[in-house]
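Encoded as structure tokens, the following chain is the form predicted on its own, with no partner shown.
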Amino acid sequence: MAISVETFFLNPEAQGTLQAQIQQMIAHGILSGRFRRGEKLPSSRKLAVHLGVSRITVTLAYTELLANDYLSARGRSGYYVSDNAPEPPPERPPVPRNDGVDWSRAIGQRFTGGVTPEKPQDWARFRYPFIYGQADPTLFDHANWRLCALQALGQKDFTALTTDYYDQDDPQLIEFIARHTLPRRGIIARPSEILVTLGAQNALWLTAQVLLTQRRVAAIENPCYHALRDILTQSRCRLAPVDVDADGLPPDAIPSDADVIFTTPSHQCPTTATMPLNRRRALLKRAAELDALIVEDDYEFEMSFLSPPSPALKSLDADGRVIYVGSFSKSLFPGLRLGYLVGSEPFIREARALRASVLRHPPGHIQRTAAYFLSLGHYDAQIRRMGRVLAERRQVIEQAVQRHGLEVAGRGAFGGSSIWMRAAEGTDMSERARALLAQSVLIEPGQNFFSGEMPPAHFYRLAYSSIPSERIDEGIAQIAQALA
């Protein structure tokens, strides 16, 4: 790789000759790690013109660096960073910069301080990664996704890459969602009632911004998706946590001043409970009595490999009270960040305008690639393949949990990719999770899912989407030993 000539600048206030300054500039680039071994430097003529110095000055600087083994010459090809050049020193923790700004006063609104946990970026190096939200890359159809991406880059679809849709979305993706994806959940929607988002979390953020104010009340499940609670806290609305039971959110416990109700009826997060049909109808009735809206996060409905999923709550909605959140991120691949909102036109119109002011629209090429992947049947084939693998892992993990005497707090009746677990009361699972890292075991403590000042610390979640079947029993044995 060639080093761009634009990266070289002479400091007007620097001391020493021009030749010495050029030598020092290149040596510093090598010692700092910016210039790496084998990279080609600009020609002496090009660098001289760029810096406004004579060519002989640059040539002498290169010659001196050549003699000190910082550079090497390759015939008529030019000068390169030498293979024997000094190695950059090990990275040190960055020294805090002393800004001249008092950021404690300058920042008008804070978004840090939430409870969303940090997950190791190197999770794949752990032998027993019972970690949620990451997946075994072998489960995904990389070959056909690549072919669809190439097709989307073709001349026929070039406008999907080059067009600024402003506040609109790829019409082929919208058509597929409207004609194929939503009818499977019992939902009929027009294109004007669908908005593509950057995953479900972005959809929840847009919804909170449009529907909630400081004077409005949001009823949320307890425990619930921790990122949702962060989003609602940042919106400055009033939160009303409602404890879930074995059937999910109990409608009678929703407070009478609730304006918006957030729920995960198909697969409660994180307990995995599925809301039965009679309770779904009761929830719609309760929302109508309160004149409240319902935001349905149809979380993990695609992972229903044990039995067909229940119809979406939105499919029972007769008066447009339910706003539906769907996502392809977990079922295609987590890094895709592609989801969608479905709701009445007045709501979608405002959400679309807000999205346009923040990010315009998700990239057109990604939308068109997803549209091809879905419409050509690759998505359905992948879901079936993932279902078979997850069903096998689910059986292995349940047998291992029973064999090693661990306690299950919630298991999805339809499937899913995780099991909600409970240790003995008084057990700090955050502390145990840190200790298990030394055994190459990753688990997710459950404390962050709960609202309140003293959330229970003895729950944890075991995901089986990111660990092969043959390692599950060994990993469960390690966890059982840590809890013994």
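The form predicted in complex with another copy of the chain, contrasted with the form predicted on its own above:
Left out here are the partners and the other molecules; the chain alone remains.
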């Protein structure tokens, strides 16, 4: 690659001759690793014009660097960083920054220090990745996604690709969600009741900002999705964790001062419990009594391969009390960052204004590609294919877990992509999980899902969304050994 002439600047305060400054600039670029062996330098003419110096000055600087073996010349084609140029130190030394800023004072609000654990970026390197929520390359219909993306890159869709939609969404994606996705959950919504978000994470975040303040109370499931807990902690509302049971969130246990109730009725996160219809009705009744709102995170309803999913809570909601959060992260892939919010217009209006302020809108190309993938039926085919494979893996993992004597704490009645496990009380699963890494086994310790001072450490989650069937038994054997 050629080094662009625009990356060269003379420091107006620099000492020394112009020639020396140019030499130093290039040598520094090489030594700091910015310019690499084999990269071409701008011609002396170009660099001279750009810096406003005479050409001979640049030529002299280049000649000097040539003599020092920083640069090499290739006949008429110009100057290159020499193959013998000094290598930058492998670990680039941190440039000393004499920060004149006292950052402990300058930072007004802190956002680090949440409970969401660091996730392994290199999970695909592991032989037994019981990791949750990453795309399995063998299951994703990459070819058709590519075709849809290509279609969305065509001249016809130039506007959808490039335009600044301000606070709006791609109308084609909204229409598809309204006409085809939501009816699968029994939900009928107008376009003005739908907002596309940067994944379910963004949907939950927007909802928390609009509905919660320091004076309000959010009831959450215990255990629950750790990132939700971080979002709510940052919003400074009061948190009321409610212990879930085998049917999910028990309505009677919701405290009477709750303003907003966060729940995952399809597959409770992380226990995978599915809330029965009767309890859904009771939950709606309880919310109406408390005049509380419900935020329903329906994050993997498509993974209901064992039996059809129950209709969403939102579909039973006669008085606009439920805000529904959907996501394409599990059914398509998480790097897509596409989800959506469904709720009454006054709520969506505020969430839309906030989204516009925070980020305007999800990239148009992403939205249009998803709209094509959905409307051409690839999404349905993908879900059916995933369902078949996940059903098989689910059977294998159930058998393996039983064979190796591990204890299941919760399994989704309708499917899902993980099971919730319990080790002997007193076991520190974070420590075991770390030890298992050395055997190429990746599991998720459960502690961070729990609220409270003394979160139990002996739970863990095993996902089967990214591990091939034939490796499951071997992996489970390793886990059983580590827990023995």
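We call the rigid core the largest set of C-alpha positions that still match within 1.5 Å between the two forms. Numbering follows the first chain given and starts at 1. These figures come from a predicted structure and were not determined experimentally.
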Determine, after fitting the two forms on their core, whether Ala457 shows a C-alpha shift of 2 Å or more between these two forms.
no
After fitting the core, Ile472 CA displacement of 2 Å or more between these two forms
no
After fitting the rigid core, is the C-alpha of Arg74 off by 2 Å or more between these two forms?
yes
Once the two forms are overlaid on the core, the CA atom of His50 shifts between these two forms, in angstrom, by 3.3
